[in-house]
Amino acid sequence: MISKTPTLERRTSALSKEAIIAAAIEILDGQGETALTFRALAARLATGSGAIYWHIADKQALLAAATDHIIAGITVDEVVAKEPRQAIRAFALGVFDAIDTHPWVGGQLSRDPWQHAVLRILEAVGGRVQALGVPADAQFNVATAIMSFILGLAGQYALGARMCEGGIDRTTALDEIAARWAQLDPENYPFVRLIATQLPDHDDREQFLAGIDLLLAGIEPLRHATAPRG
């Protein structure tokens, strides 16, 4: 007789972790978070669940996994990143586009604050915070602030991805926002009434920018502070 655990060995080994993770990606992309499950990821493969839980061991490791892989490939310009300023800016702006076209990675990122995404951008946010000359009592502050604003924006938008799902869009949802700003009290809500007209049209990518510019220009007196006087 025949066996079959060779065959079965090899089947194993062909699906790669790699493999997976890029399926996953697939189905997120283009079903959401909802859909993913490993029924569907191993009708996908062609191959059983059994072979995909080799490698991966539930739902919530594989979004990390995909996650992770997301953060990963941010890379910022060999020009740009001569400069850190520019470079923590453009890596954080990597980060929203990264949300942007992968809604379901801001989800992940709002839910588990030690996974390996998240050390990822402390690590690129905090070496280029060190580089800037920020004093080293201040840097674990400086980074921590700077990456809480960017996780601060994976929870938005985990939030509005589940009310697309839902079947409210953008435009929508911000229109009856602003509808309800603009109907409280004038005297306990005067500055919410007044830009009630400018959420729904304000740029999400353009008012992160500038939510970073504020805190990297709340860095100058931190190196300033401690700069050699001649």
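Starting from the form predicted alone above, please write out the structure of the form predicted together with a further copy of the same chain.
Keep in mind that what follows is only the chain, not its partners or any molecules around it.
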């Protein structure tokens, strides 16, 4: 009675989109992506599975809304935000930390690149790209390049986290991958074999920032001397 069966009583308060999203995030964070089913969600909300459809179109919309809720929570320190490069770094790290605490966000971001959460990222990055004085005709390509990098790495971290869901910790998971890579044909995979030795010790956060810095360095030659004219 204490912990075995979930509450059997029906809920007293009315259902809402917010409550559904909050419950979905709890399940995703606690039990992982595969645990989020409409049946499990309905059980947690103490309602019928069909009730959810009154508030949310379908599962894809639910995941998009949950992801948007997380990404919307990313904030950049006001002082840091003054300098565009630091602001991009800080926001990118915000995305990184969000994925770190909510691994399913990484998978969802890369799975549906035109959901609203991605627009938040594009806006945050794009605004700073403009502030850096990148010419108007290059802003699209530059902003989407940074965004694509973020989404791409997001997908990778999501998988790393998915592996760790099985109970294995990060270190042994990376060791296992490194071992598999080390067994590859030396003729065709010299680089991957070399990388394999560095994989277990590498720092995700540093890897993430290094990529951002690489892109920012690539922007430098494009910049105007001053901020863009109106």
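Here, rigid core means the biggest group of C-alpha atoms that superpose within 1.5 Å across both forms. Being a predicted model, the structure only gives us computed values, none of them experimental. Numbering follows the first chain given and starts at 1.
Once everything's superposed on the core, is Arg205 shifted 2 Å or more at the Cα between these two forms?
It does not reach a 2 Å shift.
Residue shift check between these two forms, rigid core fit, Trp181 Cα at least 2 Å
After core superposition, the C-alpha of Trp181 moves 2 Å or more between these two forms.
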